[in-house]
Structure formats: structure tokens, C-alpha cells
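Only one chain is given next, in C-alpha cells, and it is the form predicted on its own.
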Amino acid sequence: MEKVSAIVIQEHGDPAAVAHCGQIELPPPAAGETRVRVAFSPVNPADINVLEGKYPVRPELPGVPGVEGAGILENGTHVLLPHRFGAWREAGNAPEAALVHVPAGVPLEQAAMLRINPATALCMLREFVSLAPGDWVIQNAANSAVGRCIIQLARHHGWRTINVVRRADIIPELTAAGADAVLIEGATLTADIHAITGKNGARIALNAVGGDSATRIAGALAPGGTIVTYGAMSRQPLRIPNGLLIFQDIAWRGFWVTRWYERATPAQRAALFAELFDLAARGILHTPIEAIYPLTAIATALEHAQRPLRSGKIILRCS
């Protein structure tokens, strides 16, 4: 048995109070497994929800959180860790078949953040409507990690984005990143979007907020458009006006990347990762990092990750 450092939770609750850095015993790899030294793992909103006990998929207690990350095999190969591996640890044993090799040219810090947010953005832009160059994409929470990926991907493919935020100081940053329009959340949002898209409107809206924000961006869609909900930052339920269903025929859909991975074929997963790696290697997809913390500073890292004013992701250096 090897002892390695890991973040272990015994119960759910306040993230900084329930997450502790300690030692766990790591047995030798079983048949079909290999030892992985975890290099980096981000702190995602899903991780916060796991610690709080609010996420639908959680590790058995006591357990190690961390939904994604990247590591290094004993032969030096860089790999993406399996989904829900429990990445907040120094090392672990992983099924060899579940590891995804990271090609040269992709920084390991960026690779560690590809499996969730960039994958969510790319799948949502591809799975629900067929976008042509010049088409509009509406999104709220545009300064989130997923939102920034959507801006980068849309710019690359020639799609135009209308990006809804809550603070005016974010506008120059998102505009510099490639956003075509940035609007402030408010009662006139639907009319403001219509003024930009004109009579043709937008065919898709991506919702990570819920409540009134979701209703407003749905109301700005063209007839037959689709709104895709992948988050609920306001913790308010969706409010679906009858008229948007009856007269506008707006489709309300949901997306959860965990389910996408569960349903995807090996070929579909391989194609997704190949595209993400290519985009990351070329600098088209890039997630800014605000701070990197060791496992021993987990309380500080979690507090930092929950601050509302951040310019990048918080990630853990695990070994």
C-alpha cells in the first residue's frame, strides 16, 4: 500500500468546512488498471455542489471529490482522467481503457479543464440546432467558464453571440474575447436582443441561470427556436409562458455533459476529445487561470472559487 495525499470528505455541507487534506492508502493497480499521478484538477461549480450534497452524482462517503483532471503515467504519458475519477488526490489507479492520451502541444493545465466546460459548450452548439455562419447564439452567464468557451467556439466557426451578463465592467473583456454583443440583464433584455438580431432572430439560446433570465432570452428566439438549460445559477425555476409554446413553438431542452458521456459511443467520445485537443493546441480554446493552489490549501482554494468577481478558473496542483 502506498499512502498519498488526497482531499477527503466525510459528510456534505459548507465546502471549506467538509473538505480536508489527508492521507489515503492506495493499493497496487488491479488487472486492467494503471497508476496515474494527478497533475492538475480544476474547482468547478459541480464540485462545489458535490461538496454541498446538491449534485445528483456524488462519491460514496468517505470519498474523494474532483470531477475532472489530468495526470501523468509512470512512463511519462499525459492523460485525461476518467469522468468522476475523484481527481483531488496525489495519485490513483484508473482503468487503462478509460484514460485519454493528451497529445503534445496541449498544456497539461488546459487539458485538465477540457472534459467538462469546453465539452459542454461544444456539444450544446452542435447537438440541438444546425448553425450556419452568421447565425446568432444567445447566452446568459456569458462570463462563466462555459460562456467564455461558447464565445471562443462561435468566433472560430463564424457564429455570432449575444452575451448576457449582470455587470457592465465585464463588457470590454468579453468584447475583446470575441463577443459580438454584450447586454446587461434586465427587464428590457428581450427587446434589446430583438433590436440586434432583427426579424430573423436567433435559433438557439443557452441558459445557465434560470428564472426570469431564461424567460427573457427564450422570448428573444425566432419561432421554432430552442432554449437549452445546462445550469441554474439563480436557483430559480424555469417560468415558461404559454405563448412561447403555443404561438412561438419554442423548444425547451436540457443538457448534462455527464449523461452525454454515458450515452456516447467510444467513437463519439474519441471524436470530441480529438476536436477539443486540436482547438486547445491551436489556442482557439483557452481557459484563463486565476490561481493554482496545492491540495493542502483546499479551504483557500474553495473560498476563492466561490468569489463572484474572478477573471479565471481556480485549479489544484495535486502532485
Ligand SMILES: NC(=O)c1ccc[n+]([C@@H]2O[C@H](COP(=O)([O-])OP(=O)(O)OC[C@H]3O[C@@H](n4cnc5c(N)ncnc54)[C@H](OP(=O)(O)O)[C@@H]3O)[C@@H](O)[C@H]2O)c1
The other form holds:
Amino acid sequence: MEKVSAIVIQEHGDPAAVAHCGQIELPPPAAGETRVRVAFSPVNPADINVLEGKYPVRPELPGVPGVEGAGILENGTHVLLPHRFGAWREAGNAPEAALVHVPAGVPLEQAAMLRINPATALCMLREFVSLAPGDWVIQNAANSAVGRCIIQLARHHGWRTINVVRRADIIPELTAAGADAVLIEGATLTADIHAITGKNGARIALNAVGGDSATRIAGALAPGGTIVTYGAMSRQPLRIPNGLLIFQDIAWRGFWVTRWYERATPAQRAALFAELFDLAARGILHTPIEAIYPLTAIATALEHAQRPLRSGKIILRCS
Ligand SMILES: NC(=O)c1ccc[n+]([C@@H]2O[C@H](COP(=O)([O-])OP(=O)(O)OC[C@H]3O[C@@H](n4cnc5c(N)ncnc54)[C@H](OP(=O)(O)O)[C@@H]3O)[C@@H](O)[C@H]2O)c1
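Next up, the form predicted in complex with this ligand. The previous block was the form predicted on its own.
Okay, now the whole complex, with that chain kicking things off.
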């Protein structure tokens, strides 16, 4: 048995209090498995929810968290880690069949963040309405990693974005990144969006905040439009006004990328990864990074990841 460094949780609770860096025993790879040295893994909101015990899919306790990441095989091949690998570790064994090879040209840090957020952005923009060049997409939490991917993908395809944020200082950065309009969250948001799109403007809104923000962006949709909820950063429940259902026929849908992967055929998954790798290699998809921490600094990394007003992801260098 080899010993490797890993973040281990014994219980759920305050993330920085329950996540500890220690040593775990790593058996030799079983038949059909291969050894992967983990290079990078981000701290996503889902990881925070896993540590808190609030995410529907989480490791058995004691367990190693880390929803996604990228690693290197002993022959030097770069790979995406499979679901449920537990990425916050120096190394692990993975079924060979579950590994996705990362082509040359995709930086390993970016590869480590492709499976969840960019995939979510791409699938949501494809699966709910058929967008034509010039169409509007409304989103809140526009400064998030998913939000920035939505801006990048929309710009690439010629769709226009209305981006809702909770602070003005980020407006120049998102505008430079390709946002068509950036609006500040508040009571006038629905009217502010209508002033840009007209009452029949947008057919899709992407919601990662919940509460009043979701109600406001849903209210700005064209009749028959769709609001897709994929996150709940405010931790506030949705409030659905009767009129938006009765008179506007707004569809309230949800999206979870884990379910997308479970339902997708191997060919659909391969096509998604090929598209993500191509966009990342060309720099069309790029997730900003604010800081990189070693596994030993897990408490600081978790505290930093939960700080508001970040300008990029917090990622762990695992080996
Ligand atoms: N359903 C799925 O399959 C799926 C997949 C991927 C992600 N997600 C969800 O998508 C969301 C974004 O994930 P991410 O990794 O892109 O996030 P991220 O890069 O860590 O960014 C978090 C964002 O949330 C904003 N925020 C935090 N608290 C907020 C609040 N109370 N009200 C409004 N905005 C708030 C932050 O705004 P500031 O910049 O102003 O601090 C920041 O823009 C999360 O809820 C995540 O769980 C869901």
C-alpha cells in the first residue's frame, strides 16, 4: 500500500472545520484500473455543499471530496477524472474506461474545470430553446464561472446576453469579456431588462440565484419563455407569481449536469467533451483563476472560495 496525501472528511459541517489534509492508503490498481496522479481540482459551490452535507451526491464517510479535476497517467497522458473519484487527493485509481483523455493544447488547469461548469453552460444553452443569432439570453450570477462560460459561448454563437450581477465594479470586466448588457440586481430589474429587449425579447433566462432575482428575470421573459434554475446561491426559495404562469405561460425548468451525464449516451458524452476541448484549446472557453492552493492549505482555500467578490476560481494543486 502506498500512502498519499488527501483531504478527508469524517463528518459534515462547516467546510473549513471538517476538511483535513492527511495521508490515506492507496492500494495497487485493480484489474481494469489505472493509477492517476491528480494535478488540479477546483473548489466549486457543489463541493461546499458536499462538505456541508447538503448535496444529493456525496462520498460515504469518511471520504475524499472533490467533484471534478484533471490528472496525469504514468505514461504522461492528461485525463479528466471520472465522477465520484474524490479529486482532492494526490493520486488514486480509476477505471480506465471512465477516463477522458485531454488533448494537447488544453491547459491542465482549464481541463480540471471543464466537466461541470462549461458543460452546464453549453447544455443549458442547447437543451431548452433553440437560439438563433441575435437572440437574447438573460442570466443572473453572471460573474460566476458558469456565467462567464455563458457569456463566452453566447458571444461565440452570436447570441446576446443580459447579465445580472450584484455589484457594479464587475461591469467593465464582464463587458470586456463580451457581455452585451450588465445590470445590477434590484427592484427595477424586470423593467431594466424590458428596456433593452422590449416586452417580447428573451425566450430563456438562466437562474443560479433564486429568490427575488429569479422572479425578476422570469418576469422579463417573453410570453412562453423558459426560466432554467441550476443554482441557488442566495439559498432563497423560488417565488413563482401566479400571473407569470397563467398569463405569460412561463415554463419553470431545472438543470443538473450530473443527471445530464447519467442520461447521455457514450456518443453524446464524447461529443460534449470534444466540443469543450476544442473551445478551451482555442481560448473561446476560459475560466479565470483567482488563486491556486496546495492540499495542505485546504482551510484557507475553502475560506477563500466562499468569499464574495472573487474574480475567479479557487483551485487546488493536488500533487
Ligand atoms: N445544476 C448544475 O448542474 C450546476 C452545475 C454547475 C454549477 N451549478 C451552480 O451554479 C452556481 C454557480 O457556480 P460556479 O461554480 O459558476 O460559481 P462561482 O464561480 O464560485 O461563483 C459564485 C457566484 O455566485 C455569486 N453569488 C454568491 N452569493 C450570492 C448571492 N447571495 N446572491 C447573488 N449572487 C451570489 C457570486 O457573486 P459575486 O461575484 O458578486 O461574489 C459569484 O458570481 C452555483 O450555485 C452552482 O452550484 C450548478
